[in-house]
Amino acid sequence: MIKRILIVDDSPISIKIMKSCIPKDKDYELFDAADGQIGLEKYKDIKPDLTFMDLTMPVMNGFQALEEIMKLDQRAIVIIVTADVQVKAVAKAHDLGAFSLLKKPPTKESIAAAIKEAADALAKRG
C-alpha cells in the first residue's frame, strides 16, 4: 500500500503540478525536496513508499540520487519524471534501478496509473 510519496524536483512549479496530479481521494502523505541531495536525506528520514524523481537538478542530479537511494534500499520504488526521454537517459535510469519513467509534464492519468503500478508491485512483494 502506498501512503508516503516523495517528489524530488528543483522546480517549485513542477512540484505543484505533480501534487495536483496525485489523486486526492487516497490520503497520501506528500513530501518534496528541491534537489537530489535533499531528496536523499528526506528519503532516509521518511522512507517513502514511492518517490517521483526529476533527472536534471543542481547539487545532486536525479541519476546520482537514484543510485544512492537504491544503495540504501534495493526495494525502493523510484519513478523518474523528466522531459529528457532520450533513449540513453531512459536506459541509464532503468540500469540504476528506476521502477519506471514518465514524461513531463505529467497528467493526472499518467500519475494515477504509475501509482497503481507501484502499489501492485508492492502488493506482490508482500
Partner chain sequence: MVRNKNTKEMITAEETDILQEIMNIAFGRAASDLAEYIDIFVILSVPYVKLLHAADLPPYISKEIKDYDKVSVVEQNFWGKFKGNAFLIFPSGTGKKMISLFDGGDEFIESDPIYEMEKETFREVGNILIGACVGKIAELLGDVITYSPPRVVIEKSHRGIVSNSLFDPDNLAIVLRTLFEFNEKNISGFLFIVTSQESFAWLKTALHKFLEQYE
Contents of the next structure:
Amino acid sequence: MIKRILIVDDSPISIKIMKSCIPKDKDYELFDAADGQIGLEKYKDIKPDLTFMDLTMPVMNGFQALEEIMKLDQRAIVIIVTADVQVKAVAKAHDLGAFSLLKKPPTKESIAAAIKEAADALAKRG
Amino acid sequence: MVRNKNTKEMITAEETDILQEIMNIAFGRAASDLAEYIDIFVILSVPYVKLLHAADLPPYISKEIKDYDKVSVVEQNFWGKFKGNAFLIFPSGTGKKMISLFDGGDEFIESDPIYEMEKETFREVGNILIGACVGKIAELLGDVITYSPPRVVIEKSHRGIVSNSLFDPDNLAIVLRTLFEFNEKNISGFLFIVTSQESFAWLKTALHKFLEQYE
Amino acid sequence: MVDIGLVVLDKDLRIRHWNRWMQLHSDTDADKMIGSLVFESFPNLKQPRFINNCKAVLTFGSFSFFSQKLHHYLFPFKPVSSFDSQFDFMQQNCTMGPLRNEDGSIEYIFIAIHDVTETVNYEQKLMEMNLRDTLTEIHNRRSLEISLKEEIERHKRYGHPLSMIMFDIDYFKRVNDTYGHQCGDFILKQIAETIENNLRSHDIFARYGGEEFCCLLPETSIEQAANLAERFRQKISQKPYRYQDTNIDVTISLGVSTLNEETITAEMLLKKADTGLYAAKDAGRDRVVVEK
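Given the form predicted on its own, state the structure of the form predicted together with the partner chain.
The complete assembly is shown below, putting the previous chain first.
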C-alpha cells in the first residue's frame, strides 16, 4: 500500500502542481525536496513508498538521485517526471531502475494512474 | 526584482516561478517533439527567467555570450498576445558543423558562396528550433502566434547583437535564456526569448490561468 | 484573380485546396489535384527539408519560409514570360503556416506561393552590372575582392591551394600618349580577351586598376601559377596588336603569389603579388617574378 509520497523537484510551482494533482481521498503523506541531494537525504529519512523525481535540477540531477536511491534500496519505486520524453532519456531512466515515466505537465488522471500502477506492483510483491 | 512606476505591470516572484516551470515544460516538450517528428535531437538546459529594464537588455545579452568571440545569430519576431523577439546565438565556426549535420549540401549549386549555404542552414534550423520553443510556450499559455521570416547574421562580433532600439528603454523586459546542445555534432548555443512590457498584462493573466487548472 | 498561389494540405500531405492561380500555372484543374498526395504531382517535394518543415508546422504551429535564394521554387512551373528570362522555372518565395480549428488545433497547412521571377531577374542583372568592368567586361575590383574573400574561406576549410597573378601593361602611358586614349582602351580590351581565353572557367580575372589586372587561381599551386604567368607573358609579347593599320607591341610585367604559412590573408596575397609585379618592373619589365 502506498502511504508516503516524496516529490523531488527544484520548482516550487511544479511541486504545487504535483501536490494538487495527487488524489486527496487517500490521505497520502506528502513530502518534498528541492534538489536531488536533499531528495536523497529525505528518502533515507522517511522511506517513502513512492518517489516522483524531476530530471533537471541543480546540485544533483534526477538521474544521479535515482541511481543513488536504487543503490540504497533496490525495491524503491521512483517515477521520473519530465517534459522531455526523448527515447534516449526514457531508456536511461529504465536502465537506472526507474519504475515508470510521467509526462509534464501532469494531470489528475495521469498521476492517479501512475500511483495506481505503483500500488498494484507493490501489492504483487506482497 | 525590478520595480516600475506602474506596479500593475510588475511581475511577481511567484509569476517568475510559474513562467520558469512553463518554460521548463515547453522546452522539454519541444525537444521531445523535435526528436520524434523531425529527427532533430537537442538537449535544452534548465531555462532561466530574468526581469530587467529594456535598456539593460543589450549589455545583459552581450555579457552572457562574452565567451564567444564571433557569433552567428538567427533572429525572429513573433506576434501573438505573447509577442517579442527570439535570438539563437551560436559560437563562431558552428556553420560548418551544422551543414554536415543537416545537409548533404546536395541541394546547393557548387558555385554558391559558402556563407550563403551556412546562412540558409542557420535559417532553416533556427526557424524550426525557435518555432518549437516559442510555439510550446504559447500552447501552454493558450496563445496562437505568427512569426516573421528569420534573419541571419554570420560571424559577427558578440557586441551589439541586440539593438538598443528593440524596446522602449523605459519599459521592462523579460528574458528567457536557455543553453541548448545538439547531442551528435557537439553544437551548442544560446536561445534568448525576449518579451516587452506590452505583453505583461496578458502574460500575468495567462500564468495565473495556467496555475488555476491545478487549484 | 489573386496573384498568389494558395495550396492547402492535410496532415497526410494530401492536397485539399488548389486555387485558381495554381490551376493556371500547373495547367491542372482543382478536382484532379484534390485528394491526391502532393508528391504524386510534385515528386521534387519528396525530400526531408520540405517534409520536416511540414511536420514542424503541424507539430508546433510555426511558420516555414522557402526562400527563392535557397530553393529557387517549390512548384516547377513555366515562367510567365519567357522574354529575356534566364530561368527555366518560375522563381518562387513560399510561406507555409498552420490553419487552425476554432479550438486552436491544427489540421491543415497552407502554402502561399509568390512569383518573384522578374524581381530576381532584375536583381541579378543589377548585381552582374555591379561586378563587371564596363570597358573590358571582365570582373571589376569589387567583384575580385568578394571572390577573394570566399576563396580564402574555402582555402581555410579545405586547404586547397590558391594562387594569384597580378600584372600590368608596360609603358601604357606611352601608348596612350602616342596613339590616343581610344587606342589605349582598345589595347586594354584586347589584352583582357587574350588572357580570358587562356583561363579556366573557375579562375577569376579582374581589372584591378587602370592598366592593372589580377587573376585569382583556385586549386592552383605556385609552380602552376608561375607557368601560367609565363604563358601570359609570351602570348602578349609575341602578338602585336593592330590598331588602325598600326602594329603596336605591348609587353606585361607579372607578379605571382600564393597562400602559405606566412601569406594567410587577402591583403597579404595581394601585397605579395604586387611586390612581385614591382620587382618585375625593376628588373627590366616583360617578365615574371614569383614571390614565395
